[in-house]
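Here you get one chain, nothing else, as structure tokens; it is the form predicted alone.
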Amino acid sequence: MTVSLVEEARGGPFVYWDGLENACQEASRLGFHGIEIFAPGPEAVDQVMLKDLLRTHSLQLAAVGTGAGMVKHGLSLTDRDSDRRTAALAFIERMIDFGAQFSAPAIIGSMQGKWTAEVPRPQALSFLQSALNRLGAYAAARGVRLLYEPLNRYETNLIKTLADGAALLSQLETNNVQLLADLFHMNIEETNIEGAIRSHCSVIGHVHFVDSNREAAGRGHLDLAEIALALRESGYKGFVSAEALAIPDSHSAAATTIATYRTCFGP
């Protein structure tokens, strides 16, 4: 279940909103397994107190996301400005070391950035290339895996789908990077979502359990359950986790989330 500490972000797709107390507590009673943060920067949470949280209510930290260095602080992996990409190259990796002291992995996903007039395609992906390169050496020092998300057209014009994430992944120096599959860009962007899992799955480190809407898995038009036993017959083993919008409220959001999981998963 995802959890927001971003107040810039409020209204965007996360489940929890009202701090990371109520979110382990609620996590915890609905049965879920695991929360992954949306945090400021990493000094915006209080280590200790989310070890103790963690430990109180049976949970894993899943995964980290680094989004807030967009959405905050207007950085990307792929800015005209070298000074911006080492910058934002900084903020990832506090971010890394905030998720290592938990065994959580980073995401970077709206980081990516885009391509432009000043910075052509071929040099925002060259700019990425070297970013990745360089992220995922510096968290596997530290023991995690980094996470890199494609996106829909709307948000990036940069990796789409899993193909092209797993043809970026396949031109890496660094093999500890892996992609996250975020079922509501995928409703966009794949022809086939069961098909892309199943041809994928080996570089697949994470998935965004979400409906076609961006609202709480069982509330939109996708197929979860082929989607389920497509993860399942392929080996997934990670977490599936809900990166979804709090519609009507986030109690009713990460309910209905846990009930179609079941339903997908099993208990």
Ligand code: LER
The other form holds:
Amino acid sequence: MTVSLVEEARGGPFVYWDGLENACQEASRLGFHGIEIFAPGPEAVDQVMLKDLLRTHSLQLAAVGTGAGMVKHGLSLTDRDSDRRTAALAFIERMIDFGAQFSAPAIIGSMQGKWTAEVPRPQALSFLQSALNRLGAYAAARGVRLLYEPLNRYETNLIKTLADGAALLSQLETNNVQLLADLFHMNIEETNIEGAIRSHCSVIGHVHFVDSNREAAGRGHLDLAEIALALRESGYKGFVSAEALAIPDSHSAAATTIATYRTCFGP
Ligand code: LER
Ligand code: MN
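Form predicted together with the named molecule, following the form predicted alone:
Expanding to the full complex; the earlier chain stays at the top.
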């Protein structure tokens, strides 16, 4: 279950918005196994309180998003300015440190940025590759993986499919980076969602379990039973995380997600 602590992102694809305590109570009551936090930065989370909430509610921290580096601070790993790229790396390293306290991986999604006239595609990909090498090794030294998320064409022009993501990972010096398969982005970019999952499952480390319209799983037109079958038959053992819009409201989105999850993956 996702929870956003980033006011600037309100209206974005996160289920809970009213603090960690509320999110943990609801997630636990509905039967989720973990929460994924989208935070403005590590200092925005009281880590002692988070540890306590996770223990009280028998939840794991599934992952931490780093997108606030872009949303709040305008940072990107492929910025033309080297000081800005360094600041983006530093922000993500601090998020990795935070997640590692809870054995949770950090996610690089929107922080990958875009190629532009000033930073042409080969240059941007080279910046991205060296950032993933450095951050992958940084995460490995702290005992956690790093997640890299292909996005749809309206959010990036770098890597949009699992196949291109897997090819990028295969060129890295580190093997500590895995793909995040977000079903919303995949619905826009993949030729065949189940086929992409089956082909690249060995490098999928996390799934954003959401429907075609970015509403809760079950409120759109994805064939989630077939997608879940592809994940199960490929031996996927990671989290499927509800990164969905709070439509019609947080509680309904969460309840619909867990009902769909149980239909697709079993009780
Ligand atoms: C952004 O669209 C997204 O899917 C997030 O998980 C990445 O920041
Ligand atoms: Mn996502």
